[in-house]
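One chain comes next, on its own, written as structure tokens: the form predicted on its own.
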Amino acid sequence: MRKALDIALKDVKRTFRDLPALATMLAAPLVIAVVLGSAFGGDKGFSIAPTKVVVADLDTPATAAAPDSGAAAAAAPTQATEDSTANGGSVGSAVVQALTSEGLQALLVVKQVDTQKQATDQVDAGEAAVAVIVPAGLTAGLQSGDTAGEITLYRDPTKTIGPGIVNAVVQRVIARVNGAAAAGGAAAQLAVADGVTKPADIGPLASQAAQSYLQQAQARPAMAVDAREPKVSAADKTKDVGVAGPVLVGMMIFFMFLAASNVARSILDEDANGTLPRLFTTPTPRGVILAGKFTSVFLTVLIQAVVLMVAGKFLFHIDWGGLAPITVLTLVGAGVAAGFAVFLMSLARTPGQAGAISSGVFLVMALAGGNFIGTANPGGIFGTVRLITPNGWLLKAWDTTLRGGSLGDVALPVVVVAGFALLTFLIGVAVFRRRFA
């Protein structure tokens, strides 16, 4: 046993003195986690930067005038709409007030300009994501009934979320204007049906109906959507795992498999170079020598995982979870990476074959298991397919642990992954022993 451990430690030291190997094992997963974690909010979870919006409000409040026709009376509520929603009484000022409301300050940064060209130029130059252009005379046109009016959104085609928010806000203002106009029109028609024929009498009734509509709409709580999800544990609901942690877990598991295959391949390298046959001529039994080689694979990826988790703790402030589950997951993760590496290397005859086989297999496993999307649960068919792979089960268990799960919560994934590790390791050891008997 002591000789096997000495052989394992010798190989581990050699691996960690190899700078290219260290770059693959440690630097690569950390760099990927830094890039993706920083892009999507780091340890604070997913977040989006405020969208820059430029507004060209060319509209001006129309002068109050007594309506002289049924059409004017029906359009009169538009003025009442804006009087109750924005200072200045215009549709443009209502749009500006809605975009600059307190609830949107974290999402939108609004800047006003004087002309349409200034607004579109800023979008073209990349200084704003979307421009809102309220045409001159929009409120007057709505009041007179001569035009339905149109507000222009000029957006950067590469942006989606911000312009979508702006569009929803503008649509809400338009809905309020149209609602008030509809209420006023209905009141005017009812007045005519009741025998009121003078426009001077119809106008005030329509305006009063529109004003009442707006007051009730503002006073009444808005209808909302009750979005629900399947019941999850309290830990799932209360703990925000951020982005860096899940991303680093995915990359850590993937590169553990790669590192294990590189270390296991050294058996074939030494066999091809003649050093392994010479080692077999020593008094040390062949079984002990192979045991030392296999142990070095496990120890290498175990140290790799520990280093990456410590780095994640200090670089990204990742809270990995309870000591018991992370210890067990780290051990079984190192075990399954070592087991698969030994198994795949046993199938190859040359180092070249080993490199091609292991790279292809581990890439397919990473794609199927979901290493490149972190611990996120994609659901559907892909959510089922990922559980065919050991790394898919590991990602599932790590997600539970990151969210505060206990050792009991990850018991099933641990058992499954341990089964993968034991099966592949035993097959690989058996093949190697037969080959070097």
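Take the two forms, superpose them, and find the largest set of C-alpha atoms that agree within 1.5 Å; that set is the rigid core. Positions refer to the first chain, counted from 1. Keep in mind the model is a prediction, meaning the values are calculated, not measured. Compared with the form predicted together with its partner chain:
- Core-superposed comparison between these two forms: the CA of Q122 exceeds or equals a 2 Å shift.
- Once you line up the core between these two forms, the Cα of P277 stays within less than 2 Å of where it was.
- Here S359 does not count as shifted, since its C-alpha moves by less than 2 Å between these two forms after the core is aligned.
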Second form
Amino acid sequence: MRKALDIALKDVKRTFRDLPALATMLAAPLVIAVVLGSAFGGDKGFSIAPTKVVVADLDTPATAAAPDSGAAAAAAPTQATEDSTANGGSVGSAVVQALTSEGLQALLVVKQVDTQKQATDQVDAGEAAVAVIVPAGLTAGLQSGDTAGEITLYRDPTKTIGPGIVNAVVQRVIARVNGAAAAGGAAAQLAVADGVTKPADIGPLASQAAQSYLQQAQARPAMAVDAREPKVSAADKTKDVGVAGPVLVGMMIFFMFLAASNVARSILDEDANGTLPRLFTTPTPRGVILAGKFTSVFLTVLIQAVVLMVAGKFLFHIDWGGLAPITVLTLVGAGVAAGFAVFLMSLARTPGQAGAISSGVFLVMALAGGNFIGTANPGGIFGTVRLITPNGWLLKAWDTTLRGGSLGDVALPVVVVAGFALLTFLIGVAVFRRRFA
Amino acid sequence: MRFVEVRRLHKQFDPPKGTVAVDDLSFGIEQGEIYSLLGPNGAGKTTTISILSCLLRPTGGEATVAGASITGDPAAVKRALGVVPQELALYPDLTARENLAFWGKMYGLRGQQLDTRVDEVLALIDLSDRQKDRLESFSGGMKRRVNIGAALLHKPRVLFLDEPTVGIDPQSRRAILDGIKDLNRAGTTILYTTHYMEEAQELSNRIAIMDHGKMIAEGTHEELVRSVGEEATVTLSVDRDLDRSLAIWCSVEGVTSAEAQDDRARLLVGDANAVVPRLFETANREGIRITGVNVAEPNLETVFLALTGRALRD
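Could you drop in the structure for the form predicted together with its partner chain? We only have the form predicted on its own so far.
Next comes the full complex, and the chain you just saw is listed first.
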């Protein structure tokens, strides 16, 4: 076995002296992960940067207007709700209060300005992603029924996620206001039907119905984010995994397969270059030589995974999860990459063929497995299809681990991936042994 | 039993219709001998060495190396053997020392013993000062020397060298040939394949000439030359009347045959030193002007030509 290890270490040394190979193994996954992570927004690490929102609430009288956002407004949401309803609050103040609610503080930074021009100027200057303009007299118009009213969203066309959130929040406020108006109208009609004919009597009834609707609506959460999370047993199952971890895991797995195929191809390279036949003339059994080659594939990919995880830890502050599931997932990940690589190399006759076959197969596996969308489970048919590949199972397991899952939580994916590894490796070994018998 | 014994060796690729690369080949090599397989490309030399190195299985026959059967005990054969393949079989991205150390490990060397042998071999191939340089920075001749050195680390009792001087400069070739002689003087038995008759002639105790997988002649250089006669070939160019010249020279004492070949007269003569002056005298007398002359003493090329009708380098 010492000779097998000598062969493996020689191959690992050669691989880590090969700058293009290193770029593929280590630099490419990190760079692509950064690029993909940036696509989600943010220039610090991989987190989604808060969207800057500017609000021109012209509807609320100046004395009642909330100060600049954030904490101050969010500190008293209940009071704001009451202000906007029972105490004659405006639609504008309801919009401000919704945008500055506690649940959105990580996503939105809200600033209030006095005029519509100030708001649009800030968007034009790139200082804000979206401006919300609540026109003067909107509440009064709605109450009198003279006008339908209109809230304007003025958005930076290059931004999508932040303005989308703001739009959803404003739509929700409008829906509540419309609902309150409808409740008031319905109460008035019911009063008329019951014989109440004096406007002085109908008005308070309608107002009371509208207030009641708003209070009930306000009692529900202001904004809910539909987050999908796997079931984990750990206590901190609500742990936020961020963007960096899932994206880097996807890239790491994809490039582990590519690196494995690169190293496994050295079997064919050495055969073509004459070093493998020369090895066969030494007093080293062929099984030991092949074992050495296979070990080198596994070791190289294992080192690659460890380096990438350490880089992720220090560069992107990724919390990979518990040591036990990390260790097991890294080992089975390296194993399945090595197994598949050996299997695919055994199907090829030349190094050129091997490169084409492995690149194509691993790209398809990555697309089907979901490597390019991180660890998130997209659900639907794709969520099922991805589990045809070891990539999908690995991503599923890593997602669980990133969220604090234990070794027991990833047992099934680990077993499935190990099965993939064993099956492909045994087939590859059998073909190679037959070829070099 | 001879140190290397080959009996009726046969190798056919993809039987039953594939190429027969080695056909009923038998020879033996004494311990301490340099034995050359000489033949053109495709003669079966490399296939023979591959079989004797346990790299290919024969489809017939048997061979032993250092008393061990290549089919029955290949591990013992490999322990006794050092193989220098025709193509460079090294790792260009490793240094000379790393390459030698790796191949030494494959022959079971470890620790201090390995370090010592690597130092010795580096000195032997005269590359001690370049040991830390990667092979990709070496010249062709230097790489060839490392290629040979990698087969010497375990002090093999028998060394197979498959055309080790192909494609290198004359100076490096000279160094390699001298090195092989030194190894042989140190007791290493050597099987050497080449298509350069000069190398076979210079190095070998005995030579086997191969063509189309068969051995067509075997013996010492002198024996082989004698087997086709000891006549020299004299080639003469004349300004005119080639047919008349041939007829005249046919009757000159010492000329055994004369024929036209490529507008020149090709004569086989017993003793070129004695006959050539007579040829000139006759030509002067008959008014024939000789415009060119070449004298070739009998050699392995002559032998190959006589046995196959083709030149060795065809």
